[in-house]
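We begin with a single chain expressed as structure tokens, specifically the form predicted on its own.
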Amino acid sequence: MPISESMVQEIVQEVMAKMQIAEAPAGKHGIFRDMNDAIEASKKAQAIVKRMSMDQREKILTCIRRKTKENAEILARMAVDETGMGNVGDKILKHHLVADNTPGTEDITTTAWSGDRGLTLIEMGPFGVIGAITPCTNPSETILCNTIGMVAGGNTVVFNPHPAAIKTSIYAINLVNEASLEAGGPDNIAVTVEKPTLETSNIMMKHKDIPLIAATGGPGVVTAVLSSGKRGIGAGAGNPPALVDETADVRKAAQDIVNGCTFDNNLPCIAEKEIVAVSSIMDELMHYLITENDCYLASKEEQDKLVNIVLAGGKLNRKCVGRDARTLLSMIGVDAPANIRCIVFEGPKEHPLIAEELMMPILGVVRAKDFDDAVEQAVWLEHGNRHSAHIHSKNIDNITKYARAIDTAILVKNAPSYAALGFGGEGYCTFTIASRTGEGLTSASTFTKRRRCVMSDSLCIR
């Protein structure tokens, strides 16, 4: 007999009377003091949510995406406020794309076979509870694109967060929670803890009821992850190189890649981190940058400051991550002018802040005597991470040589960066993007178990 939706109902009610989950902080929903009190609560919670139906699922992410976009500003200033990175219009923009463009229910399909032999089907089947680490690059859209994609599949999720931003982190886990709550659904869809540490990670990632780990990090905790034992889909670092050669709309590039590089600071790992650019078209390029795109062209000296304040002591300053071209700029004693938008410079591609991946809006120019040495150094500056890459180009033959040697999860073509994320671009939203492990820009379907169901000789009608 099917499962109506006052049948649900019914079941939703009857579990969590049944409930005893450890207390949480007062008016906060799916926040909890121990790690082992989340994973149980979550373990609870989706008992009940792999029961429900598509319908009832989709209700409640309805319900998230509506609260996501009312709360976009709320969630845009906490996060600039916590961690010092990125800028609020950015950040809200990122929220509305989350709340619009990630996919739900929909993403859950079912392949058929049928012939002479009977009926063959492939379900997607949830993994139960799952894991995740998130970043304090992206802290609340990271967590609300998760939720909409792994609750979609029928699963809950427990998050160990980016101590750097907790508070947002809690913030939009309270959300989702209450959007449950208001469509009908569990609590603790989404859980965490208090204070995340690296201790309570690792009892997320070694507990016997947590099948699946998803972590959107560096590569120390993708590394981490795949390390535990367990199925991990990783989300590690890029350094997306910009390819603009002798055919491309050289115009157009500059205003593409610099309005793609300066999006809430260069944040997004997929945002353009250098350009490589064949030398015939390197200094009309360089002219159209520093002319109409904003951006401040350093000297050698300037540049030489750069590295001792961004690369202090041979490391990335997380205190210059995530900050505007005028403040990074003013660290070095430069007061620039109020429409500065973006740092470049021309530099060879072993340069430390062309060949580092930063997440800040400084661009070093890369110049190369022909197309095949621009992919030949560009494939380099990508490191192997096979994360994200861009091209300027009208040659299709050049797109194409391009996209086989730099073998990325994502390549964008004469587009700002953003696009790849359904933002002036076609597709889909996500902001786990799963190089390392193959699977892409994940969604729903990603955070499901795949099942064949076989009718040998039956159900065949022709």
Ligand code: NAD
The other form holds:
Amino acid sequence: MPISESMVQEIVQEVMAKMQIAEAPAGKHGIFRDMNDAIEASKKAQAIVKRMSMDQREKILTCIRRKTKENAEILARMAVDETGMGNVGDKILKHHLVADNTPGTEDITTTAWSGDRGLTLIEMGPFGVIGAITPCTNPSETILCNTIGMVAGGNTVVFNPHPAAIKTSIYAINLVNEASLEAGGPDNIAVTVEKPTLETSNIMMKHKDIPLIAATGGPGVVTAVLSSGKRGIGAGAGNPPALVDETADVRKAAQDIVNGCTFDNNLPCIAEKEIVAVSSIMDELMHYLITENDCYLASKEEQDKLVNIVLAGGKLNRKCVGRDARTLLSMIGVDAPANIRCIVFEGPKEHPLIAEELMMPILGVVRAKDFDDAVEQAVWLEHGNRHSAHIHSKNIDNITKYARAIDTAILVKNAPSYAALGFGGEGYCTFTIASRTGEGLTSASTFTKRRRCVMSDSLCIR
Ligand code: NAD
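Having seen the form predicted on its own, could you give me the form predicted together with the named molecule?
Following is the full complex, with the preceding chain placed first.
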């Protein structure tokens, strides 16, 4: 008896039901109800990706980059609406930065030794399926940037995004799969679950098919990943100080610091979180901050009110994170002029608004008696995160001394912090800066294994 099309459909549906293959919600690629199903789908996609030529992988990445730019505004608006953090204009820029400056397959290189005893190569191969945990502060930027790097390295990726940014994260994950399909690649190069929780994160971290986990977030998640028994890339918290010494172009320093600090309402982990200034230029710096850079000088009473609301009950109030300066001031009853971009005040390094990583445009300024004192206070404020620090100085001995003392993955000199991401500075972009585990600014090569390939006594043709 000939088999009709409807019979084929019935058989397929029956088999699917028996295999309990979870389907993505209508119209969404890479989104699953169950974490185990998501990992299974990712594994199947990786089996295809690892056999693809570099040229084919690059075609997928080109399509992801194009779609990221086409959707930059939608993603920016969605993230601001969903999380209430940041601002649309800067988030659009961040998406363009990811699309244009995240390294692709050119980052996957080979090292060779050729000599009398033959030829030896070190090649970068995929780990397989990578687990990735992403923050609510740069949700789609991190997902798009991680996917470009991980797929360039021949991997696929399972995300457990921050629940507070799940809509935006799902949009980005669907987008990269659409890009892959359009470029002739497989579906599910990036996957996630509809409702990410600590439980789904645990399933991912413990899963036998996930050899590597990349965690981008605060100290809790990095510690959890590093305790998982798996290899972990830990991109943790920062509290970057901007040091200004007596040799700096103080006027430019004030402008650069406010530009960096207010970018996306201070959400980037690399953004200036406080200033340490040597006493001799302190007043001049404050003058430029207030008169030329739209900073609001908070009184002692206003600082106390800010502490009560921003760190209510000693805990960082999520409702204040990523808000603009005027919104923060309105929360303490101050109706600030429309041009105000940042809140400043002078205080000791132990002031809670200075010592804590706030991720909002509040810049406490700490006075130091001289350069050595400034370095000491800045190192204290960085809390050993080894993440990011900034300096405004024309004295290379001072810059060198600071760089050695603070020992961070990023040190920006005489520019806004975002120069570290290739925005107004040289170098590539990433939204996963592996401060805790030492890889620094991650890229495709970070997500590969080094493999040695040896041919003894042959193939050396010199
Ligand atoms: P967060 O730590 O609250 O959340 C980050 C992610 O980790 C989320 O997906 C969250 O669900 C998950 N998570 C939190 N605790 C966990 C646990 N115990 N086990 C498993 N998963 C857990 O951070 P956030 O508010 O989303 O982002 C801001 C923080 O991230 C800041 O501290 C910032 O400095 C840091 N950050 C670092 C980088 C970097 O590249 N180093 C980049 C962006 C943000």
